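Coming up is one lone chain in structure tokens, specifically the form predicted alone.
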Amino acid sequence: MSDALHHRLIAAAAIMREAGKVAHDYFVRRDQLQVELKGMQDLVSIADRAVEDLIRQHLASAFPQDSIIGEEGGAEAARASGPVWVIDPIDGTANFLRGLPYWCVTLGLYLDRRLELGLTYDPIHDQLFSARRGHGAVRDGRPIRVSDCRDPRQAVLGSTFTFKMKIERYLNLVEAILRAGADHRRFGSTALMMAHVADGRIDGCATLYCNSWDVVGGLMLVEEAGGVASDFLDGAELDQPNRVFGCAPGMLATIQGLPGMDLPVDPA
């Protein structure tokens, strides 16, 4: 399967750089896009589902045999076996629609249960984030690292929130960031902020509740940049939420230490 993955790797990421512009033609004329209301403060335009269309389109017809799961269908292939793609057509919908620059398109693939490529594209910035299991990570053929943060109190750490939690659960989690001395952001893409911190732009990111579709692409970012990261597996399938994190080694400590993150790392 080694050259197989290669393989589906060269053609995800140019599937996410046409659903990537595709994406960015929608922003610039977003005023224009019919948007639902799927539950409180949570989103869905004709950009999300016409992405997702491209990015299935595209794969279907170069893997017939994979299945593929994503925010806006495809729920029967979260217990498949073989090869599953989980697509994230736009990742951080509230800001898309608000013209906020923090989004981007996510991508995933499972074999087997085991998460082997993830791949993140900004379109806004014109950056590709890939990785393959066992092959490291890349910005744009670059190889990127997670930083070498070791002190909570030089540290900027992320997290996410949705109405679908229990308010206190996320004040809690801010608060014991804080306490840790560590400053915090709320960016509004989990998809994203795991990239950065693939890129050592942040240095770790906690979410209590996200989407297989979410997080998968950067979990597998930040372990092949050189980071920690949970397994999503680990007490969900792929069409059921989880909490997750992924940081730098020496942030390991302080984000198991949150409440509600004592989870173990995904095993290499």
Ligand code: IPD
Contents of the next structure:
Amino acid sequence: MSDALHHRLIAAAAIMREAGKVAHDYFVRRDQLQVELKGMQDLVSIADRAVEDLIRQHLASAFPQDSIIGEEGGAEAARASGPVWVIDPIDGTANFLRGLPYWCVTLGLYLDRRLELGLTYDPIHDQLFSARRGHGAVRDGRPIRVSDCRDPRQAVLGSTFTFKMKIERYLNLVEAILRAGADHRRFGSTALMMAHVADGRIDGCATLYCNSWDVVGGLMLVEEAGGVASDFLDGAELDQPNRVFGCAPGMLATIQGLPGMDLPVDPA
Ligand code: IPD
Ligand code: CA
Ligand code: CA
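Form predicted in complex with this ligand, following the form predicted alone:
Full assembly next; the chain just shown is listed first.
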């Protein structure tokens, strides 16, 4: 599968750039999009569906035997073996629909339940982050690395929130980050935050409730950029939420010590 994985990485990179361009075209005319509410503070528009359809069509035509799951199109293939693509067509939809420039298109590939590829494309900055297990992580072809931060008092740590989780758990997590002396960010796109961990811009990201499509591409980026990332399939399937982290090695003890990181997901 080695050459086949290389082939998939090259194909996926081209698909990400094309999908990102389509997403960006919607972004510039977002005021014309009809927005639906999927749940509390959980928005979707034609842009999410059109971008996922495009990615699915390209993957299905290039790799007809592969399984595909995605946020908008369904996760029926979540337990398949062999190659399984995991798509989030727009991660950071709330930002996207408000004209905030922090969102991305992201993709991961599992092979026989092991994460092998991760790609995240930031259309606003035209930056493609990609990684293949054992081959490193790059931004537009140039190697990237997690930060060398070892002191939480010099760190910036990210987190994420959804109304699907208990508010108290989120507040406890943020409080612990601040009490450790780290600064905190929640930018609203888990996938792009993980890419920015991989690129050494922030020092880690921890989330107590996360879907596979939000994050698996980013976990591969962090690991291949010299960081430490949790295994999404440890404690959940690809169609179930899990708690997840990705960080610079020097932040591992701090992240693992955060409240809730050792507990199962606790839905609201
Ligand atoms: C969201 C982002 C955000 C997280 C939310 C997700 P979406 O994804 O990943 O960081 O806090 O829980 O829903 O809905 O924009 O694809
Ligand atoms: Ca998402
Ligand atoms: Ca999404």
